[in-house]
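One chain comes next, on its own, written out as structure tokens in the form predicted alone.
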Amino acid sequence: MPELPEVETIVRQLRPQIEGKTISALRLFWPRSVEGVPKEFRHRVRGMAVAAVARRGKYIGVEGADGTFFTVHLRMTGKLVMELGAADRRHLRLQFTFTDGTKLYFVDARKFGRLHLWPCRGESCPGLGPEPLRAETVRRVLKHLKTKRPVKSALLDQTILAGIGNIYADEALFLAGTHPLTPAASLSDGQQRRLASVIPQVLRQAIRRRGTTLRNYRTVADESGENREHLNVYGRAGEPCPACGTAIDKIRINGRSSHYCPDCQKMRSVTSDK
């Protein structure tokens, strides 16, 4: 699933190709890639100029200039292209025609994606947590965490940071030198400065590389990321770690994949990192 610098890169990318256009026709194609009523989704969006186009967590915003505003979340293998690839088509849900002849495709090979209305863009999104792109922000919301569960799990929970998934959670604890397992609310004062300082920097330089293609994500120009090959552990289960040598293990946390260093990573007491 596309997480914080994917959807990034796909906002900034839509930008200057949508934004003040007027939307002329809607054809939807799959009706249940629309959350809510497919008929109110086309008569709200029809004829909307877009006057800004931004992102909340993993969330694709378009808003209107009369105040319209939609989301779309990508999830697995959405995406948004200006030009329609021929082995795309039997995957097109949804086609968006501009007042200037240009056209904007949802694609959707295994139909988990979603557009969503909303009555504006201040009541979008409802439940998400703070983003996670200033240290600051992000050290807050550690100080304050009280829950037992595994610092990966609450970095990957929205309502705690938004935005945040497997591959940039497990990079940015590598980073820090914090086992994914350690409680959250255990975290000491470093561990909580360091895990806060490389959140945001993981995060905006894998931005600056148009964000990590695995399998499915591709920019709007119908691009794969670059930032796989600058990972230093997700996806590289019995690989050397690139700080120590040492075989980077994979384990299962409710769930999900984590990858990590053992040596690197390794669980410590509160009291003995000061």
The other form holds:
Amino acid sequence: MPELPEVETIVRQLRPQIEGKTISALRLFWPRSVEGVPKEFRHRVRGMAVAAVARRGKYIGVEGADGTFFTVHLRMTGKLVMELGAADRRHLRLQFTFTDGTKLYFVDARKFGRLHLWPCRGESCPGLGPEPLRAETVRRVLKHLKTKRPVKSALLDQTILAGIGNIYADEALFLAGTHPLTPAASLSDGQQRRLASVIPQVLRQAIRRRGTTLRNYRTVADESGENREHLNVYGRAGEPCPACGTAIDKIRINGRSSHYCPDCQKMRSVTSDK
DNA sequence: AACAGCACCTGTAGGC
DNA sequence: TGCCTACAGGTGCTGT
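Could you drop in the structure for the form predicted in complex with the DNA? We only have the form predicted alone so far.
Every chain and every other molecule in the complex is listed next, the one we just looked at coming first.
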């Protein structure tokens, strides 16, 4: 569910809530929410003094004063909340208790989310591409793409850029005027530039609105994000394009739905766009 | 290399 | 009301 802006929102809220606190106990209600051996996870995390909370791609990283490090990936429906609502009780998978008596709950209806003893921090995070929050970074990555796969698939590939998911990929491609099926390596200079400038904008704008809530996503304070009403194409199949009025189309690319305006996002050849 | 298909899971919306 | 199907913000695996 959550993409970079949602995870960033969660991290920003989580930080003041748990930094400086010490984990005194944890209860695991769905063992498979923990990657690896749950016993080892419990052993390492109990007693941990939380020194820092950070984000890398769609991962939340929690670092202890002694260097212990674990990540949380929320996948589709995971959330972290400080208060457990009545409706969330049945989806409670893991509960942290701090020495001051406060609690942090990991709630996950679909059970896809994972916690992992994994030192994924900063640039040293195996398997993840760079953060897409700066136009020059994105531009550099796009420039070196040699693959013919659809640009939409490339944007969703976390080893290329870390943090972009289905919503923001569609939104960025719309704003760049690029058809999602355009082969990644055939983007013209102009298209690369537009996409590179638009991706950080879309993500930062969403962060300012505390993310996009379609259904399950909630912040640590259990609020909805406010970005949904600002989406141009995602989830708007059949509705008029905000720019030209043409009906938004929805197709499937690599098993994921892709929303785009057939008029504003035409496939064009490299030569015609120079 | 890159795709499809499936697995992991549950909830919800829509058709009948 | 209930049954059935399709689909959902993600990722990882297998087979082709």
